[in-house]
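To begin, one chain is listed below as structure tokens, in the form predicted alone.
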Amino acid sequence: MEKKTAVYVCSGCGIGASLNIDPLMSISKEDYSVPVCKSHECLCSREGAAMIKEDISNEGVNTLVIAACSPRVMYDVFNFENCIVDRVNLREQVAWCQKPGEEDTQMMAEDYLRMALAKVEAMELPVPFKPEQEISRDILVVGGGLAGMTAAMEASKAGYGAILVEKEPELGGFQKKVGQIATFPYKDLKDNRIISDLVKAVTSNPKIKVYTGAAVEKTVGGPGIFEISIKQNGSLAEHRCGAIVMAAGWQPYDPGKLDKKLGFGLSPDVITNAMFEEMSFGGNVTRPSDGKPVARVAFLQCAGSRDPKHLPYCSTVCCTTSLKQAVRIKGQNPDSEVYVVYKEMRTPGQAEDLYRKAQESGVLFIRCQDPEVKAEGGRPAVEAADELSGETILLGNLDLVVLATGMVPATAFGPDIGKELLKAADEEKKEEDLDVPLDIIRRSKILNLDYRQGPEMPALRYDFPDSHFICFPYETRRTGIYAAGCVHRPMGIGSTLEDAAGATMKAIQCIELTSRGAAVHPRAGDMSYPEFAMQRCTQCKRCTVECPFGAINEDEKANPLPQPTRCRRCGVCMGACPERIISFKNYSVAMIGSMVKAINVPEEDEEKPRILVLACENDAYAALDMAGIHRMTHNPWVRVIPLRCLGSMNLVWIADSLSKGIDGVLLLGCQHGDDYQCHFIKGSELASIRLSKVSETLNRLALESDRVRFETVSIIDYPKLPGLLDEFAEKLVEIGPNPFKGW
């Protein structure tokens, strides 16, 4: 479109008291020939917004530079349709963090305005992506247990169709094997009617199509346009869906892997909590060895759970389940002796009432970190060092020992994948190119994604398929696919019902955003998407390998095949591409480069170094805002450019900065590693890896490596930021001026 630019400068919130507004207007008019330049004492007020809207209507302006508060606030006020808009952060990152009236403060504001004007000159209005196929509003639910059936019902209540696929011949999952349940208000055990009621509701619902004894044979496409092949009884059904809820469930941890001191396999009367449920379904609990009634029972908690050698995590429901089973034994025989040997008893919230009920029923509790089951030559016994009494207790002549084994998600414990699929994975794909390790591919078969990055969900810690455990529950690393229930994390009945509803809401949100051509979280509503100048592509595969979300496939010649509805607009592919062929309408390598070139670098004798800060918009930029909100002053030589993700950083920006004479470059990204916080999963890590290769650029320019630094920052680290920026500035003074100044 033909652009007509307007600049609006706010003088409120201390901006006018800190800065001289007139030079800002002069730069816009004289240096950039902006026809409309106005200031207002409160741009975000009704009057200020009305002034802008009037210029859009009467003056025909369509490219707006709004110099006021942070772009992280007032985005609804400054959202103008069919207009290119860029925000200049004069409040939090200039007026509130710099000394008022100082020359350096004014120079900072002027640089930020120049950078914005250079940016909008290169920007284009994003055009929403509209796929050729019609957007489907049906939701595929994989798994017919408590979570899956609840998700299907919630979708239907919201007016969406659901396709429910269950691998077993009947709906119900593990819970259909459970006779009694303990749930809110936890005062008494209840007969399990949840599953039978749900099965009736699901099978009679006209909005839900149910497949039992079935499996997803293939999943092609992305949000809004998933093409699903479902295999059932030798026949194949085809469906299109807009999003997927993965409720594939869990399996008990394999007791055969437990330490022999826990006794499993040494006696038929040493069983697991899951075996107890199946054994007690619809009848009294008896000894497995001879079918006689039980009178002495010991429950051993954390059998393999919270153990680095087995399951390092807590499975949440084991304590509550054991309490329920113990109460059931006492209800069956009030004179029975029931013991619970525990490390820590975990009954969160209202489940504490079940703990009290067990105590009142006569269940005895022994705290011991390392009990031992003795099961040779007779009835099993448990030896436990009681931490509370200081004595070693021997519970002998037991009728039953129940081991509380934990939950393992189906993503880690699925059935073996077909040999043909495994062979294809081994022969055609290198393991380092796969988000899913080959051993996981060998063991799981849930979605059968036709994705270049692998046929199943990438699993994170402990094989649970979360995408971002801090900010985005239900997310997975595959856009439009949401985890619910115990495949998401270990949970009980109440949490499962909530989790299924939450995942369904996420799936609905995805469908609605995709139908408008917008991105989903974390850049929800972003209308841009990556465009590829394929004539310059060298088939290096870096974009396909580094994409965190599997949004790019490849053809037989290794050309990238972008799938825009899968894309979350992080720009990691843009940073990965050595030929710089990937760009967005409002975010590109050239665009950021023009912002760098717009920075005014003083001559060496002025003794005003310049520091470019490339900051992740999700945490680091927010932390800089927080420092400003708390009026924390930092070095005025800093010039900040927010990046969608630090993974979108292209090394050419560092070369451009240093060759221009900028004295140092500081990259501020999210924490990566086991406790990662990166909103785009591995963007910060990729930036760190790329930066390790920057020494070649610095050597070519004959510059010191200390001029470029990478630091991880979370939003709560804002108190440390001023010191970090000041320390980096002091280091650059020690190194000396960039020899390229003035070139």
The other form holds:
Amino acid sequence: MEKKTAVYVCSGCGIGASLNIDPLMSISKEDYSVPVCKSHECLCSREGAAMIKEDISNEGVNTLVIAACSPRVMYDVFNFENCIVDRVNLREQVAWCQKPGEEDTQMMAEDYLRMALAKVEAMELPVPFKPEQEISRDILVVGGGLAGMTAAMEASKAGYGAILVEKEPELGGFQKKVGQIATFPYKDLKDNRIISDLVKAVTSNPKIKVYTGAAVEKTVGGPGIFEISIKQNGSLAEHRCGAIVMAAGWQPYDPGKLDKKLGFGLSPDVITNAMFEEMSFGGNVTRPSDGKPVARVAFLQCAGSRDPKHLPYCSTVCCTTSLKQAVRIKGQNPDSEVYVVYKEMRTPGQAEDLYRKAQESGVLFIRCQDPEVKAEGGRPAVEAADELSGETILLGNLDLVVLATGMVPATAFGPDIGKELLKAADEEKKEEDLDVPLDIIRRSKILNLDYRQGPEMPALRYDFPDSHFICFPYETRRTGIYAAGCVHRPMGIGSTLEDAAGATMKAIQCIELTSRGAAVHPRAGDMSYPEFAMQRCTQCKRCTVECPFGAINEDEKANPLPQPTRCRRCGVCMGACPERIISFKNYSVAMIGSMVKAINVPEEDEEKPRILVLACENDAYAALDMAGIHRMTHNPWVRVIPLRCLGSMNLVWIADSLSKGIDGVLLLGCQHGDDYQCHFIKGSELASIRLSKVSETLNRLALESDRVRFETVSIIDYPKLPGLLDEFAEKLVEIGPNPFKGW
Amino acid sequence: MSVKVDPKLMKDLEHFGLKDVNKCFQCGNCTAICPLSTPENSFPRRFMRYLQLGLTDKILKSPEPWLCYYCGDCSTQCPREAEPGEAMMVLRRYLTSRYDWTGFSRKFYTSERFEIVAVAIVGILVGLALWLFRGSNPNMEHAALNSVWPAPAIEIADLVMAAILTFFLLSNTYRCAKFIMGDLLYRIPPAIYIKKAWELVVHFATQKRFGECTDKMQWFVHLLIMTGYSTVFLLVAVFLAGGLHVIGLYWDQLAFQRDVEYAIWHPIRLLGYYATAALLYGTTYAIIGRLKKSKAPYKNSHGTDWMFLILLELTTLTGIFIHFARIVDLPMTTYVLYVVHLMVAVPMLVLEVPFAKWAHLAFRPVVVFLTQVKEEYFKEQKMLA
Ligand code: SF4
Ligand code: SF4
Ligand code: SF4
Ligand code: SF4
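Having seen the form predicted alone, please provide the structure of the form predicted together with the partner chain.
Below is the entire complex, every chain and molecule, led by the chain shown above.
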């Protein structure tokens, strides 16, 4: 594409009052020979946009530099088809956060304009990725329980085909064994008809192909082009599908592992909540030991849950389940004595009403952190310190003790490949491979992914294949694969229905976006994708190891085999590659490099240090905007470059900046670690790991390592930003000017 | 030691007037307002929990319900309308029935029919006795009670009745002490009991703990009824015939039942007036309060509460009528009123004192006393250690 550039400077929103627009025009015209340079007092108005459109059609401009507000706003107005567009943030990050009319302010605006012009110079229009194979619109659903069947139904209702794979000989999952359910509106128990209704609907639906007694033997490819091998009765079936809903369900926590105090095994009358369901299916609850009716029952909550030695998390449903079972016993025999011994009673949402119902029917609730099951004269008894009275009480002569055990996701079983890798690496003694923290991926045999990074979904915590619960509730860390139901997180019936519908919707979005060559969340719609200049690849494996989404496979010779439909376009591979051979059409190492070069670094005697800020565009850049919106003045020496993710930071930019005379580099990324906020999971963590190696480079340049700093900020930290920038600037003044100035 | 739980207790206590204790969510507002609660003793909240769990053993051993005078502040503050004050009242009723070894008290509390029938039977028996044992030559010209039922004879009946009542009341009080003190009852040296005996008197006479509650009116009314009642008791039990007539130890000048009127300033007459006025005011106030449910302690009325007040009010009123009938010298009216008066007063004493509400006149001061004895004992033990 022959580029014809145009620069538009807006003087509205206080920009004109703060800056002198004419020099900006002349920089574009004279230094960069931009043929079309215009200013407007309100560029985002209908007239402003019309003016640009006119230039596009009349002048043939196709590369637009729009110097106005932040790229985070007005993106719909400044969206011109088939044009390269870059936004210069003159409003939030210059006019609104710098002293108006000052020389420093003007210099900052001019630098930003130069940087944008350098950037568009290096940018190209993305060409959407089209795989060779035809994109499939079918959704593979793994697991035929409540979540899986709901997902298949939702897909078919939306007009998509579904392939449902269930490992058991019958559909239904755990709920099949549940006689009565407690769900919205939680006023009373209901007979469980959900499963039988769903099984009927699913099996009679022509858009759903059901495999029972089957397993996914292999999953190859990526979104749009997954090739699935399904094994059933020794024969293999092949399907192509566009996205996957993983609804592989859960297992009850193994009661054999419970603390001895809870008494499992002490008597056949000490059972778990799951055993309660099975044993009472379709009939009355009786004493397992002798089949006699039950009149005295105790439920012990959190059996092995919320306990660092067992399941550290709350399974959220076992409280409601115990309430349901307690109400059931009371319904069977209103004179029975039913006790619930709990740590905290957790009845999310309206399940509180069921608690009330249980209380009204005479169930006694006892708060105790540490109850003990004993055998007293052949009958189980529970001793518990009742917190509210301060007395230790004895619930003796019980007919049944029910341990409320929690849920373990199906992904929690099987050996962790991380450990295998560690072992292998230990043998090879390849240290550098190890500094990137390994994902926990267990060989749970659910998807059998043919991915270089491991055969199953990486776990976020506690073996749940989640991504970021708050920001991306349905996302996993493998593109196009969405977890639903209790494999995703422990949940009850109502949430499962919702979760399955949500995951299906995400799967549909994924198919649609992929078929257009666009990225999915969080860069939904991005048409660019990483391209590898393979001639220069040294097979170092950095990209395959670091890609947080497992989007790059490998051949036997360790050549990376990128799978663009799996890619989320974070650029982490681009930051990782030491050979700098990975680039996007509109985002590359060279592009950011030339932006750095475009920064005007004043001579030492001008006493105008320069600080390069590489800011994650998801949080840190937004926080800088927020500071501007709140008119918080910040340091005039900074020059900010937004990055897709701090993980895309390539060390060469730091070397380039410092050797150019820039006094310091500040990296602003998201919080990482257990409570990470990085949109790409590991980006900021990887950046900080890379940075730990930068001192080498600095030493080579004979520079102080204090010149480079990494800070984590989230969007709500914006009030701290001006202080943080000033403090860094002071530190740099203390260190003294960069000796490379003027080279 | 772990305590046994009895979820059926709540149901049982409904007969004693228990409301829905399950409403209580253990917030502790009642404890925050209750003057009896201390940092170590979260009262009455803890007892709401005892009730919810049915910790009968704990309840039996607890002195706290007796320390509560039912000012009702807790019930007013309770956000759940769980009526903790009434729950403590219920506990007192329940405890009275548990202290009573005859089982009569439990019947009395749990069945209104039994209560009414029992009162009626005793009343009729008294009436019959008075009819049977009337003087052979009644003075029909002047109102002279002694001519029909001579004071010394009545005194003997009085003493017999007092002996029986005392026996029941004391045996029940002993059981109360045993429950509350357990082994300590005998382990604590008598010196401590003697040292603290004064408290027993002070508490009985002034009810100063009640005075600590915010609603002083309740304390005042209670004090009026208590002192009025005690005065009357003194007058009829000790001074009816001017002392112990049976053993010849009496002084006619102090006899309560006598046919010649005392001068208006005479201490016996003045005492009689005080007692009457105090009882009339106190009882009427309580009856109106209960009818109007004017404040928390009057909101819930058990059958025995009504029985108690009605009998007391009737006793007082008939007492007043007798007095006036005598002054205007209407012999027949006086005699009839006298019979009615006793038909009301005696059942009240016989049934209420050892077995029902009146029993608290013994239990409460004794429990206050015992708790102080216990405290003192532990204090000394601690100093020794
Ligand atoms: S739902 Fe209840 S029983 Fe289950 S882990 Fe959470 S608090 Fe414990
Ligand atoms: S690191 Fe990011 S940009 Fe690179 S292949 Fe993986 S997902 Fe795509
Ligand atoms: S990081 Fe770069 S050099 Fe290394 S394997 Fe990947 S593409 Fe090749
Ligand atoms: S009785 Fe009322 S005020 Fe007292 S703890 Fe219970 S709910 Fe709270």
